[in-house]
Amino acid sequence: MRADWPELSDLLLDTDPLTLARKPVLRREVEATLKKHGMRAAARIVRGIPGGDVLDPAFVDGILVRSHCELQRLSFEFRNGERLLQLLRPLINVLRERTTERPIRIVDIGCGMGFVLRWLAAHARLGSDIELLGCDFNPTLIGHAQSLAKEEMLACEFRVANAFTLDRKVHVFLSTGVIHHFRGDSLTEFFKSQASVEPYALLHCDIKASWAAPIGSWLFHQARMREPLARHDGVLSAVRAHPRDVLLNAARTGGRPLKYAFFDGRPSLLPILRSLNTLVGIREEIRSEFVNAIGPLAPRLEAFE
């Protein structure tokens, strides 16, 4: 696997970013892309998808739902909700002091089936002045997120929407396992789109690029995953993880005037012990207050630039 290989899940779903209408996915185009990169395992998965010239969207949704169910287990075992809460709770405390705007709105970009927001709604007790909103382009995944939130009686909302064009004020953007999907100019544009909305902060948690990440990911996915697409894309995600300098350069180029730093981003001799890191973007006017608010966690946060 190579970092320039596209993830199969990105090829199986095509959505108009303006209308959010789902576009038909042509088999020959997907197969041509896979052939170009020599992705034989992914090609075998695609050959198993029914349909003629157009891949069966219902079958594709079934694959994506099963894969995201397995990703939920991964998020639970890696404690992704708790990981974000370490930074989110002190950030919320700062915002409560800094702004009278209510509710304080936290938007999860590419939320999928909404595990992180549902975990926060169930366990974090953030308060009635906090609004949790998850956005994704896939209506099937959002439908499952909505059903689960309703069944669990959780105070969070999920919408098929572009997170950057909402008709509501966004105070904090966050994501988990999303930023490695963006490459090159689209990565810079990702940060530019967020900065244009003028949030107070960004929290983007993803795989930490290291020599150990692909090995650890392969072992984990072989042991814990059963869906072929989840196994394939899970390992490829670790291969595609952005080096810290690439992420910081894209954020600082496109995401001004926010300042950026990594939490748990420093290299380690045993990177498998901290396999994820979080890119933090913050407004200058609340930077020092935020650093003070995280208290004993401050040594794990690099200096903002």
Ligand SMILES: C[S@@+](CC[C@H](N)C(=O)[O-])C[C@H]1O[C@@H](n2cnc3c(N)ncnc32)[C@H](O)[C@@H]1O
Second form
Amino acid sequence: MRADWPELSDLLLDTDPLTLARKPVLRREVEATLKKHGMRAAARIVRGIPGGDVLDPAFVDGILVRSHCELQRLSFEFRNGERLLQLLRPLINVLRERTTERPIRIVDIGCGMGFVLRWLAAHARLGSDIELLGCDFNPTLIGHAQSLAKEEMLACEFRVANAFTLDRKVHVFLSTGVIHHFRGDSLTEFFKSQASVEPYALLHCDIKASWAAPIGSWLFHQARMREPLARHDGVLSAVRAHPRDVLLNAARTGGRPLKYAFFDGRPSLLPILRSLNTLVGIREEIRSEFVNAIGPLAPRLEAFE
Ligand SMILES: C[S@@+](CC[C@H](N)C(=O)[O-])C[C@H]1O[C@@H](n2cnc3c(N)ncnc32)[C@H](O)[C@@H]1O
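Show the form predicted in complex with the ligand, please, because up to now only the form predicted alone has appeared in this conversation.
Starting with the chain above, the whole complex follows.
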């Protein structure tokens, strides 16, 4: 696997970011891309998808839903809810002091089936002045997120929407396992789109690039995942994880005036023990209060630049 290979999930769903309309995915185009990169395992998965010239969208949705169910398993095992909450709670405390705007809106970009926001709504008791809004292009995943939230009577909302063109004020953007899907210019654009709506902070948690990440990911996916696409893209995600400098450069190029630093981002001798890190973006005016507010966690946060 190589970092320039595309993830299969990104090839199987094509959504217009403006109209949110789903476009037909042509089998020959997907096959040509996979052939160009020599992605034989992915080509076998695509051969199993019914449909003629156009890949059957209902079958593709089934694959994506099963894969996201398995992805939730990973989010659960890696405690992604707690992971974000340890930074989010102090951030919310600072925002409560520094802005009179209510609700304080937290938007999960590419929320999928909404594990992190549903976890926060179920466990974090953030308060009624906090709004949790998950956005994703995929209506099937959002449908599942909405019905799971309804079943559990959770105070969080999910919308089929482009997270960057919402008609509401966003105070904090967050994401889990999303940032490596944006590459090159679109990574810079990812930060530009967020900075343009003037949030107070960004928290983007993703796989930490290291020599151990693909091996660890392969082991985890062999042990815990069964859906072929989930296994394929899961390991490829670890290969595609952005090195810290790539992420910081893109953030600082596209995402000014926010300042950026990694939490848990320092390279370690045993990277398997710290397999995820979080890129934090923050407005200068609340930077030092935020650093004070995270208290004993401060040594794990690098200096903002
Ligand atoms: C890897 S998946 C989501 C994983 C999910 N965060 C989780 O942890 O289970 C990436 C998702 O990002 C969504 N996406 C990409 N760009 C987006 C945007 N601008 N607005 C909303 N969703 C977006 C895609 O539709 C896709 O479902």
